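Next up: just one chain, as structure tokens, the form predicted alone.
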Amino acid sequence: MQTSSIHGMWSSRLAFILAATGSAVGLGNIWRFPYITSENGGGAFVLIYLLCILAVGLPVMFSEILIGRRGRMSPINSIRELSDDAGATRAWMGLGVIGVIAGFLILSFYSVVAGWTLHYGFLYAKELVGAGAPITDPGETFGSLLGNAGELTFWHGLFMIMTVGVVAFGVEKGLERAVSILMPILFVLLLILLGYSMNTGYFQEAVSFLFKPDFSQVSGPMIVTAMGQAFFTLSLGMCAIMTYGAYLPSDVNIPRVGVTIALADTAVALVAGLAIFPIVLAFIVAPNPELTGIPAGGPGLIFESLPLAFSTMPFGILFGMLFFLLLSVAAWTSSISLMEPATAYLVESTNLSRKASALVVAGLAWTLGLASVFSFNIWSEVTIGGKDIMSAIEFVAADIMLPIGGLLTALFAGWVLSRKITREELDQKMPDWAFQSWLWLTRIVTPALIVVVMASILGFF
């Protein structure tokens, strides 16, 4: 067993979880959560959330931690020596690969999508400074945005350059070093936008919403989406988690930072909530009494609804700038995630530098994107499927390839990795339930769900 990574270490249990927390916040923590619990009753939906986490996400987080930390290399070649070692087949090399492009296709588009959390950033920032207009008309603005190809090329281009800026320096020196500030600044702005809120006189009814469950709300398809948000807020499927256990130090406990990671994955969700539905209720639902709830969900509710709210409440501008800093700030610990698989294996496999394998992941990835750039404006028309060209790209990355990769995930660690590896990687010193308890989600209970997942997102019932 290698007890360091040729690509560096994390040098503390706080950095790896800074990373990885970084990693699973992200966009679809901030504005998918609340607008889909919306949808979906409110707290009746975030209880089922929270115990899909506890069903489907803890498993898959701590098997891809524990098969990363063993194999200390990118998932492709750390899954290609763990089967070997197992006398198993090569072909579960296939769990990396699909890992590793999945995450690269997600940040082809998450880019273009980042981009336009800078543009409104920087509109917000002008309009504070009085050297722009506000914005009057949401609608309208954020249409002009969407049919300018160049306006979305240049912004998809500086997200991807911040992205790569940091991947091509390292673990040390580059995303250790990044989540260090980042993380610690999302936090205090997410708590900044949450007191504002806490006093805007609709926080009960926010409070209200979320955690008192109303049973009557509870179907089959609200359990199934319960499911999968909580597996892919938590960035599971694509090998990243996989990537940054490759360098999680040697006595550092697996279960104690896997649940350490998706509380503050689900704090984080939480508080997003609790800071956007207060605002929305005071000043879009109150001042328009035909409203019944949040009147847009996706981005919808970001680009067009907030900055509505944005336009009407005292400071609107300064917290406008702030919350669009705050977005720009999680998709940015996402994003070098996504790009750190896929530049890891190209240094494990070529003769390429990091920042030479880094750049090329970031040039193929940024190529790629302007097809999703192109979907809103010169390719509108173009559709795959039914949908336009970012939709299919990310209903085969995100809804396909990422619960397909966590289902593998678990069979790997559950049925080929030998009970003495995992128990070992886990903890030596776990009681033996909690063993047989993670033993069993993993090889049964987490794979069935998944699988139900899949079935409900495929249209299959």
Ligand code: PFF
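Since the structure above is the form predicted alone, I would like to see how the form predicted together with the ligand looks, so please show that one next.
Just the single chain follows, nothing else.
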């Protein structure tokens, strides 16, 4: 059994929790969760999403961390070693390959959206020092950004450079230090925004929207989206957490850190929803009597609604700048984990150095990201299966590939690895009932749930 990785190790349990929480908490919580909740009618969607976190997310989270820590290499190579040891077919490496491909697809559009947040942070910074015009019409500001391919490409490129800058120089010092300072600040800012939202007069309605399920809204596609979001927000299904698990010291208790990460991530998503929906109700729904409820906001939701609040609240400009800069940071700590699995693989399997490997991965993902950039302007007419290019990439990667990756991860941990190994990794002192619960969830329940949900995409339900 390897006790360390050639790529380096987290210095402590806390460092891993911060890094993995940094990976989990990102655009998925503050940008994607509110907008897809608005598209899926609120409460029933949130409830199914929370069930998916519990019944599918947690077992897969434990599985990823333990596979990574046992293998101590990049996912593809860890899975090869562990399959060989178990006498299983090397075809399981396909799981690592799906992970790397999903990682490229997600990183490509993630960096474009993170570029929007950088742009907004910059707009507010300029306004703060008196060098820029105020955002008076957020819809117009957002629309003109999306229409400008050159500007989008620039911010997408800048964000990719920031990501490669950390990954190329190793994650430990830069990343550990950055996440431990910046994540708490993001959380405090969200809480301040929440405080503001509570005073808009629409907080109760937002709570009902988020937590009162209207089961008439439930549909196959909605459940697929909820499950995809559970994987996306916890960074599961593409071996990112597995990669981080490879750098986890042997004495850390996996169930405990796994639950901590999932709780922190879920709390941030719910707080983001509670902070954002009262603002949408106050500034978008209330002034438009023809709206009967929260409209489906689409990917522009936070970029169009929050600036409305920032333009009237005290210190709104300062606050807008901090919010978008910190959202960029949250996206940054996530994108690092999107780039790490493929980079670690190239370091292990080619003669390339870490710097060169990271540059190759970033270059490919940046190029692929141009498709998302163009989907808002020069290719805005192009649709794939009724979706624009970016939404199609987002759907295939997050809602299809991540659950398939999660399914294979659960089956691998549950059936290929011996009970001796999984027990040793999870927690030697774990009571037997707890271990058996994880084992049977991972072997049967979680895979069955994923298969049923995926079958609905193929039109079986």
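Note that the coordinates shown come from a computational prediction; the quantities given were computed from them, not determined experimentally. Take the two forms, find the largest set of C-alpha atoms that superpose within 1.5 Å, and that set is the rigid core. Residue numbers count along the first chain shown, from 1.
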*Honestly, after the rigid core fit, is residue 97 moving at least 2 Å at Cα between the two forms?*
no
*Please say whether, between the two forms, the C-alpha of residue 351 moves by 2 Å or more once the core is aligned.*
no
_After fitting the core, residue 86 CA displacement of 2 Å or more between the two forms_ = no
